[in-house]
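Next comes just one chain, in structure tokens: the form predicted alone.
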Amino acid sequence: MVSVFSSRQRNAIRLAVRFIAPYRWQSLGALLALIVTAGITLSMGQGIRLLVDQGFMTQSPQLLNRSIEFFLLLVVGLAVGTFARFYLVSWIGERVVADIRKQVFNHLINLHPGFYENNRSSEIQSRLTADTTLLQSVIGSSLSMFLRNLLMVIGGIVLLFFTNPKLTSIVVVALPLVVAPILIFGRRVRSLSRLSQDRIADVGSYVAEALGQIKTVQAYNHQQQDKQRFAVTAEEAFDTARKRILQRSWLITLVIVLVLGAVGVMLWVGGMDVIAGRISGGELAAFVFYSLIVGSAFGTLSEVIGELQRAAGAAERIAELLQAPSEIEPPASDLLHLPERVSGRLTLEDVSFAYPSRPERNAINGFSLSIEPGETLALVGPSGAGKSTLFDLLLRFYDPQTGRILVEGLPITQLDPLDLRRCFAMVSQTPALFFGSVEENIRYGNPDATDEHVQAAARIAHAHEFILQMPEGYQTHLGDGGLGLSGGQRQRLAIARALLVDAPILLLDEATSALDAQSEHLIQQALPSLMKGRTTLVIAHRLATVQNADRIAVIDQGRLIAVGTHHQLIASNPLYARLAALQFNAHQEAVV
């Protein structure tokens, strides 16, 4: 049966075997129970033969009683073995899938952000849920059925020969006719199974995308278009599934016709032999039983192979995720370590970088700059100048194509990313809040912080008052992304979180640009406490918020074009002077 699988699918099956290997004793127990139950089922044929020949035909109550006792003993053994087999196999299926999900998630959570530029997170989520659920079904049920019925076919054919070689030849002649369609249709089912899983993933991805942006969908009255697009996606999934089902239906139908047709011919020949006295009625009854066992086992195999094909496709998709390499890893050799508390010195030396999805255009081009410990440096420039990209490079979400970045004089490519990122705290324009309590969100970067520290950080961030007004205070659960909070409240929670991390380098990415005047005033009050004693890099479009920075770096098209104070740059840099004139003149007109 291995030949029906491609090399990639054999790799996927080996992956499943690798996950099953730690539970070898449970697997051996399940295999033993499976062999015992298959053996008992096959032994029932001999019980039927004894029942007919020594019970019914002899008309002896004693022989009938012994035959019935033997038959009931087999039934009890079958029940006990089936219980053990079902429990162990189901346990292995659930255990293995839990392990697969944990390993896939642990791998995904460490992959560099560039991986998610080219892969939809909703499709990855589908692989982690739908594909692993299918694997659980196969490992916990279908695989057991496959092995059991394979044993039944092999054992049944052996016992058929033992019972009556002449009649067995009829069954054996029919076997190639049954195997051929399994191989032919199996290949078609395999390719359609993989395609079907992809279409299911498309459906899940579209749902996640539309519902995740439900406010935008409804604000633009886009429901009808989304319904139509989803209908197309769902119909494509159905059409692929229909083709797969059609192939499996043909496969099952052919197997039934061929197997039961062979049984019918065998019954006619056997019946003629019983009439002629060449075999006993018990032998024919046992032979019929074994023939039906072999026939039904073959029918089940043809169905289960379809499930195994689907599982091979699912395992292949999961294997692809596990094999996806992360481009941001600790160095294999010459690993350096930062001191426990860094001063905050940063250096960028001739850094150039282009995003993998846009390799033809540099987002950062020949950028060199040194930032002193405790300095507040503002980054200003037009949208798309490369300011946020610098933060991505400092946090080593990406590595530059040329040049290098140093923290405390150490190249960050020679540091463990975990060691590097503990030095940074970030407050973004749209802070990420997670489903959970307010307290859990503030404690996100420092899980060991005490309740007193959490509340102290919230007070400094001017968040304590509004938190206490919430239904359950710090234990209030937030919706996805902090749904239900205002922009200013989310921002103050993000500042509290950054305070609690107590990192020596602070990255502020448009921390106040989207806020109303009152929220901005509260956050501007909180920022000095946050920035005190820390190296701070501030991205801001509002120049009024960065006038008091120690230095201002002007960036345009990925290049550093000027560095200085606010007054120096107004006098010496045309781009900064133009931006300042536009903003401050607009502000004066608004006041007038």
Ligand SMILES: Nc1ncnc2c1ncn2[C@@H]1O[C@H](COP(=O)(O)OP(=O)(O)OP(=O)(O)O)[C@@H](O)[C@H]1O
Given for the second form:
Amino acid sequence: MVSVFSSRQRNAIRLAVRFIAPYRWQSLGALLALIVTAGITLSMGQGIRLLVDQGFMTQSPQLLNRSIEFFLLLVVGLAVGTFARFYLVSWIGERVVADIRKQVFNHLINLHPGFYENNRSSEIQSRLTADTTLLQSVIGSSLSMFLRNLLMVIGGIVLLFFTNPKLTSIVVVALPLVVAPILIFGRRVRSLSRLSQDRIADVGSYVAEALGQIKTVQAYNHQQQDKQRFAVTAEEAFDTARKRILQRSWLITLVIVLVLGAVGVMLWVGGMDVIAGRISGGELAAFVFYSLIVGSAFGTLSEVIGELQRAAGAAERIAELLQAPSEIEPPASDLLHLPERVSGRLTLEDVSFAYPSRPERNAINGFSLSIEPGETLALVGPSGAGKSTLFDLLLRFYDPQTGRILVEGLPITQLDPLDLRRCFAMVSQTPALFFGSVEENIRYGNPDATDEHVQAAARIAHAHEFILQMPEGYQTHLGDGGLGLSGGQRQRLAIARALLVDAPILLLDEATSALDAQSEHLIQQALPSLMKGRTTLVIAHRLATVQNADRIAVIDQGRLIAVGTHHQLIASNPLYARLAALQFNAHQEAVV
Ligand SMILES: Nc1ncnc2c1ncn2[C@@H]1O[C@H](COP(=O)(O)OP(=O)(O)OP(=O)(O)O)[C@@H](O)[C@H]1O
Ligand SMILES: [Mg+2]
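Rather than the form predicted alone that you just supplied, could I have the structure of the form predicted together with the named molecule?
What follows is the entire complex, opening with the chain shown before.
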């Protein structure tokens, strides 16, 4: 049996043991019930023997009565034991899977964002659902089936020997013939089942992507291509599954042929013995009963082994997820703590950074800049210059390859990321809203905020009016990703959310880009009072938005080109002057 387990499977077993360990009493109870029911089933053979030899042969009603009473007693024991076994085993399966799901999710939610660039989140999602469901079916049934049938096989063989050693030797000779193909085909099934799981994940992720972008799909009349591509994915999944099923079918067929063949031989030899009077009819009946039990238990074992191997694959993938290390972690030693009141001083020292997926190209290049507490700094520059990337670095979603970033003079790599991120309130370029009510979305970063605070933040973000016009006001439910709001409304909710957090540093990435000029102007008017005492970094393409900033940083191709006020830069920086001129002219045309 040892050879059945590869090192990867041992990993899987370790995972299962780790998660089952807390429920050792339930497991013990299940095991007990399992042994009792297996024992009772096996003892039925003796009942049959009694029944045949003493009940029918001797024609004595008393003995028959005794036999039947004994039989009914066994039935009651079997019923009770089966109830306990089924309940406990299923309970453990469900319980363990709930624990695994929670632990995997808790781990995933803390992983560094870069992890999700190399791993499609839809695939991870399928691991969390499909793989855990597989595990649940295994722990909650197949595993107990495996143990039960193993007990039956062992107990059955022992009782066979007890009943008739000569006939049993046939069974023993037949055993290796049955075991060998099981192992060979079991291995093939296992490798195919991993493939099969991956294909299913492909199908799932394809659907999620296409349906999530349904408007784009239909606007470009892309349905036909999508249908074809999906058909290919679905057919591939089917193909892999077909191969697996074929192997399994062979496996089952072989087992049946071999096992029943052996039973046939036994019946023939045993029948001869009965005719010759060497054994009783009851003995032969019990013997056939046991060999059928052993045979069917073997059949089940071979099936269940395939299942267990599939589950081993699933457990392995889950273990992989659980072991994926987060690259953004608090330092192992020398953990620093931010002071109670953070003034909002930011320093970037010669920071260079390339995204892991594009290591050859620096998105940020030799960037040095100091931002004073309470200062409002605007970041401008062409699309793709690296502005949003700077925000990602400040929040430590990624670590720069060289250089340092300091908050309050402390290197952010020496801080707990939780501590660091408490300093920031961010409105990202693509405002992220969640399934839930408007109010929940605003309260997102500050669950303790009172209703008054929520409304005050919404007022400043000019969201209050449109929220009140929605069917249920603040309790209106938004769809996935804030479905049901216009682009500008989403932005205003995102601003309200950031305002409610009351963090010392405010990061606004194109926060007002989708707003009409008037709303934007009103928010801009409100912002200075809010920004008082806070460091604010504003990314904006519209220069009108950034003119009031204390300083403006011009960024191009990941480099800091110039820093200064609007007027200084117009005079000194050609790139800024060009951007300003373009917008100024465009503005004039619009006015004219
Ligand atoms: N996750 C990523 N992986 C690899 N490259 C990325 C990733 N995100 C951004 N980039 C690249 O990094 C560069 C800087 O991107 P960034 O989003 O910081 O630009 P930006 O200045 O915010 O532009 P915009 O004004 O269009 O928002 C771009 O060339 C972009 O293609
Ligand atoms: Mg950007």
